[in-house]
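Below sits a lone chain in structure tokens, taken as the form predicted on its own.
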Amino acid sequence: MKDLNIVTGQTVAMPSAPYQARHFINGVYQDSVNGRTSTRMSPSHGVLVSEAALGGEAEVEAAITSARSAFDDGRWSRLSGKDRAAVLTKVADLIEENVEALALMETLESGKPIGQSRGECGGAADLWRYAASLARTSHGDSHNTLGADIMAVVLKEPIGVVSIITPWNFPFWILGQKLPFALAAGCTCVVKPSEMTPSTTAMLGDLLNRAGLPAGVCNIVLGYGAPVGSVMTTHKDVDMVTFTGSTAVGKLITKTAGDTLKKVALELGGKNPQVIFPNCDLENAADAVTFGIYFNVGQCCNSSSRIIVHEDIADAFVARVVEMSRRVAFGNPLNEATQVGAIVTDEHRAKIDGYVRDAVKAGAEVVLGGGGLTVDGVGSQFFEPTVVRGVTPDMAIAREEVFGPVLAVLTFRTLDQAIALANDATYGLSAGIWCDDIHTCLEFSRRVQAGTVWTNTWMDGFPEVAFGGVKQSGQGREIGSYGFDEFLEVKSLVMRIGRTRTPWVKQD
């Protein structure tokens, strides 16, 4: 496509050999008992980058009686929480340590550009140190004004065994969300990354050993959802699934999981609007809009996927992002300068496609866009930078998560109608503002229905601050004291002081 900034060379070599991704059970690596194996094609380059075990119930079952034997004996869940905090320490110091392969692997398998990569990974050991800090500071209340001769104890007790369940977008980033938290809580874990991007989670099994992580209390079983998700949320022995994916799955996991009323915690879809007001800085906003659209090719529950602007405003607008998103670099992911890479497969890029094709016929306007994109040297997995205009909010593609570099716009003329067309979705995972009148930033804040809003920013993210959705977005929270939480139950001890108890049966 002319007029774009397409990036062909690289900077970052590949690797000699494919990496070999394995099961961790038990503290050891180990292929599967039948020897199966799948292989993954670079989506960016392809070639062959990974081979992983595949496995299936026996590896499952194995692994979930390892978590079920480490939780029960207390090696993990009865340590004390400066101990832990200490191995979840070390861990992080072992990611940043490793970034380099880590970023490699994660761009590889999922086509992101390696400055995302890095940046991902070496992220995550902030999620890391930060669930390390809670491990120590965790504590429940006291009542001591129930009486002369009672005191109660609020206690917070780590769940069990956690069955976490990641997606193939961010694969380690989102494995930091959930593993060092519920580590932290105390309970051990059986982990299944998406067999798409296995390689950096069985990558961690060496940091957790040399961490001096007990074995047993995590292990990492690859294989697809059928049989290996399937028995992980279905298991009598499991305790909690915590899960990031689609909406659909997420549904079936709940289903699934009631026969066992095992607790659940979803991070699912979502359809992000943020609402452009005319008395904002322009300038900002049209930047966060095209980062926002184009972060991690839109394969981001979080992707600004439509945008809500004022109708004085829309026109230049929409021409600023235009001429923004030919200023951003589509092309080889293993180049640094690359801000934009590869989309996960064929099938996802095909899907995409017939999101733009069906806006068109229902009377959308392509003004960026709207196909497939070749890029010399490395392939044609790639799909254009994409602004549709014209959007009501009836079509699929205001609607649905296309998963893609591409942005809908839709227009709006008061407050009012803003917050009616931002709630307007079966997702409510986050959504933006841009206003300089706090006040209306505000009761945009309160009215729209998001488990994130962001005034004049768009995905600044902290390890201390909740992430989740409503609706359809899902259920439960990650990360912060409150994502910790979901790894706790919580038991009320209640205590007589003395033998002042009034008997109930009348003595003779």
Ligand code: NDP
Contents of the next structure:
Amino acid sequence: MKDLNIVTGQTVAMPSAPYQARHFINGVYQDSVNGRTSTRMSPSHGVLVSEAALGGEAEVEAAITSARSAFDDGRWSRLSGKDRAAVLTKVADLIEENVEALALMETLESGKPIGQSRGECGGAADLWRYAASLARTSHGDSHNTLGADIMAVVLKEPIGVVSIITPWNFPFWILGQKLPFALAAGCTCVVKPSEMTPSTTAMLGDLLNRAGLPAGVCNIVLGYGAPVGSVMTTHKDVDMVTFTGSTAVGKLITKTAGDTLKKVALELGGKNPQVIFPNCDLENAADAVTFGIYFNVGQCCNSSSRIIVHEDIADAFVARVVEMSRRVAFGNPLNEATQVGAIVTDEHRAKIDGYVRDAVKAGAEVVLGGGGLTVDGVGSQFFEPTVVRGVTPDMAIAREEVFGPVLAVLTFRTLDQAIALANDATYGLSAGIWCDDIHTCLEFSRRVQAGTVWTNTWMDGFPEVAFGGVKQSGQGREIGSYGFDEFLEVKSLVMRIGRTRTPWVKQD
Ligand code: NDP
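Provide the structure of the form predicted together with this ligand, given the form predicted on its own shown above.
Next comes the full complex, and the chain you just saw is listed first.
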């Protein structure tokens, strides 16, 4: 453990008191009617950092009623795109003005490093700004070639009331992948963050009011998946659910939302491979593999938790990744130098540990790390950077979402083998290839089953470029114009010009 780069000191102060997170319903912050609350201890420092109102059916019912009437009376849905864009742009400005407070809260509740939180919260402003541009440029379709006396237009209309359910790994960023796009489309929303990371979502309520979003257009309810999330996915007045989280809950939502035939968009897990060919920029590839597995302590749907490396270079490449892994700064999230922080809960740490132990039992070899990590003066809810070799495709560590800083190494000889290994997964979120031969890159990109393919890079993302998965990684897309379109319904309008319609009933 001593040859790892562990950061113990702190450069950012802990706030003097825990944040009080409250529901935001019809533009007003409020407690639960029964006064219940939940508390969040910081994963890294083990101290109380927030107390949140704990919602029940009363709060979620009130939030849905508020969103429904805000949608139906047109206070937002019938505004011009220009007016909606002005509000969304103002929200983006306010996020940037408040980035320090948001980032500190994000770090305290999630355990991620403060530098990363600043990047995510500040970066979310760009998602709001891009969504604002879509509010103004959205348009449907026209048909002017249907005949001399007929024409048609296809209108895009907001789908209605949208339930937004988000997880704990990127609370403010994932909210930004959904909420501004739904609002840009003219929808109204009910939002539920993870009960582990409710505060930055709650803080957004104030910014929405200050930006001039009409009351009732966005409502935030804090609480657990049951009952808050389950009511949000079954209620008759909700038209669409967009969810990011585990595949298990995603499948459940698809079933329960089916009763009222709500549209369901899901962004679920991944077991994302990077394939490494000998003729690539190996230094850069090793760096991207290191980034891909440790970013957000691997608690990331896009984590590249398995690499498929060519047999000829496997030893040297893995050695280089191990060397780089030792240099990544793990430790105190309140230190600006830290790159990788704490694990979200102790139970989750135990789950990660279980995957490593099972892999070893099944014959894999741990070449770096492999266990929990205690950071002096901070806490023990950390996990070592871990590299596991000799992984075979049948092992759980090669197939399941570990959601931790644990890299599984597989090897290949031919392109066909690499593609077969990459596709040998129930998931299909993202995949990558490192190779200097454009033909190999193109063939891989076309044959690999994934929503996003990166060639000679990893996890570059842009508000303009759609994101989502195939197979059990989800359905629908987020961000980009495709993500925006998820929140729109299509209405076809067919118009006859003049009294030219041929009667169906035989004339006298
Ligand atoms: P969950 O899928 O349980 O949680 C995600 C969100 O869904 C939370 O807000 C949660 O609420 C809510 N939720 C839970 N149950 C329901 C329900 N029945 N109806 C509606 N909403 C519900 O993820 P976990 O936090 O339990 O993480 C477990 C695993 O999921 C991780 O180890 C990882 O593998 C995967 N995961 C994947 C993510 C991704 O980015 N794709 C993100 C997070 C997790 P609450 O937790 O407050 O009860």
